[in-house]
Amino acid sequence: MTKEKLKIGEISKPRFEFRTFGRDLEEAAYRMTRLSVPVPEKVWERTSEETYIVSKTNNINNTKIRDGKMDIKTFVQEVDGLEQWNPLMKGEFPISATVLREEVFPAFQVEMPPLDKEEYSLEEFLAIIKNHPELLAVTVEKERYGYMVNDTICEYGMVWINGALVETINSESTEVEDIKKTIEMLGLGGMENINYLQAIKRVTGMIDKKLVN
């Protein structure tokens, strides 16, 4: 069977990532930038400012508000350390009550808020998580730089989280084997895959984690 060629930018089938963040990953990142193949301008660079919603007792659900839209991916599966993770719902803002009872709340795995309202706002909605004694609204900028070793689809990043600064480094693609192989390349073999998630609870100290360096 021949595999599915990845295009960089674009959406395929559900693909297996393998994500780490540390203090220093340059050595990693410079590998990365020269064994890239070229690719498109609009993933040269790309900047963002996200919200992530974490709770303690959630670690299979990932949520983040972008430009006034949430989006909520849930993890499937993991093959031989790498994850694969899929979308479990996308809203936007004002967000019905239907919504946040029947989809939203259930994905932080906490104890519904009384909702009196029928619809809400973003202000509205993350006064409603900075009120919940398990919930925790992380403001997370990102500037990105994308590449494609070895057929996968690859970024190295900066990362604020709350303001503290983090270094993220991926691969990711549908064939598993692919980035195993991007990973020695890459010199990252034997490195923690840690996703958004969990390096966010680990920054703010959520759990009791460091990150790789």
Given for the second form:
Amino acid sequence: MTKEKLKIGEISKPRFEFRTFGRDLEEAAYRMTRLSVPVPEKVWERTSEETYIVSKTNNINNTKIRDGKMDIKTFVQEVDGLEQWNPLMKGEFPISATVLREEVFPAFQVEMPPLDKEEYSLEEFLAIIKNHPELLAVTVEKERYGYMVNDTICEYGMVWINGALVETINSESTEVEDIKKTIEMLGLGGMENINYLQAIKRVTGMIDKKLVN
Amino acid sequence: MIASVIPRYEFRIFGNALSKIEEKIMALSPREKTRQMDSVYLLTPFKRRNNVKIREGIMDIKVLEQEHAGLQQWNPFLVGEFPLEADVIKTVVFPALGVESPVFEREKYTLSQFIAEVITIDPDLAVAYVWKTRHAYTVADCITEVAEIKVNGATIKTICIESEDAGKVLEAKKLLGIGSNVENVSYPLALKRIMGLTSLPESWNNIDF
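Which structure goes with the form predicted together with the partner chain, now that we have seen the form predicted on its own?
Up next: the whole complex, starting with the chain shown before.
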């Protein structure tokens, strides 16, 4: 079977992903810069501020809000330690109570809060999260640098989770073998695959596990 | 056990862009000492006047005695060394945390047993593992510290000025150009913000992209 050639910024089949978080990933990041082919200027450096909604019980749905838009991805499968996530829902604020009741809160896997309005602004939604004992809204600021190594889309980023800094590095592709080779090329072999949801839950103390270094 | 320590006044800030203040500290004082240490902080979402932590197997609690001119006066006392008796955990540690004490199944707890069997199963309690590299300086006769810390693996810096004499802390603040608009943030408050146990104020360590 001919493999699909990945192009940055274009829609592809669902991708597999290796991502990890730590305090010192600079050596792998350096290798990434040297092994990368030129990439479009729009992905050279990107910054964003997002809000992730996390709960102790949920490890399979990743909810983030950026620029007033909500995006939930759901875990599909793991193959050779690589994770595949698919979009579950996308919505924009103000958001209807029906969507919150039928799609958003079920994704958090927590008790449904009372929803007595027809629609909710972002501020009203965040107030519900703040008052929910099982949910946490986490501010995540990102400075990301895009690369392309071994036909996989790669990124090194600095991420501030509620103001505290961690580094992240990833490789994603529709092709599992390409990611596995990239991991070795970057010197990341043996490191744990840690997704955003896991990293945020570890830093905020919801999960008692360390990052990779 | 009560240690005979005179409570110090403290002014502390956290952030990732503190280099201007660091440069001033280094211009005023040589680096006197660097120490590395791990601490485990016990936190709750509730407002408390206690800072509960475990360092090198010893639990100590600092109590916020008073706030004066934007400074905080913390009074430390040692609780004891692990293994810690359940009775001490019940009568000293849990009241300091402001959380109802559970039923204890052991007479004594090692640190790992305490974390795994007492703390992590309590929905009102959270643990922050904090690794610190602390650099000591002296500014205006005050113990002045610049520290790189990792909170559950994420990094942030902190600068602290402390002295038994509140006036000296205010003088050091002035020398370092720290105005009255800069918020005094204690360790428990910073950790609670990072861990999402309390809301982030607008001014909290905004990243200047």
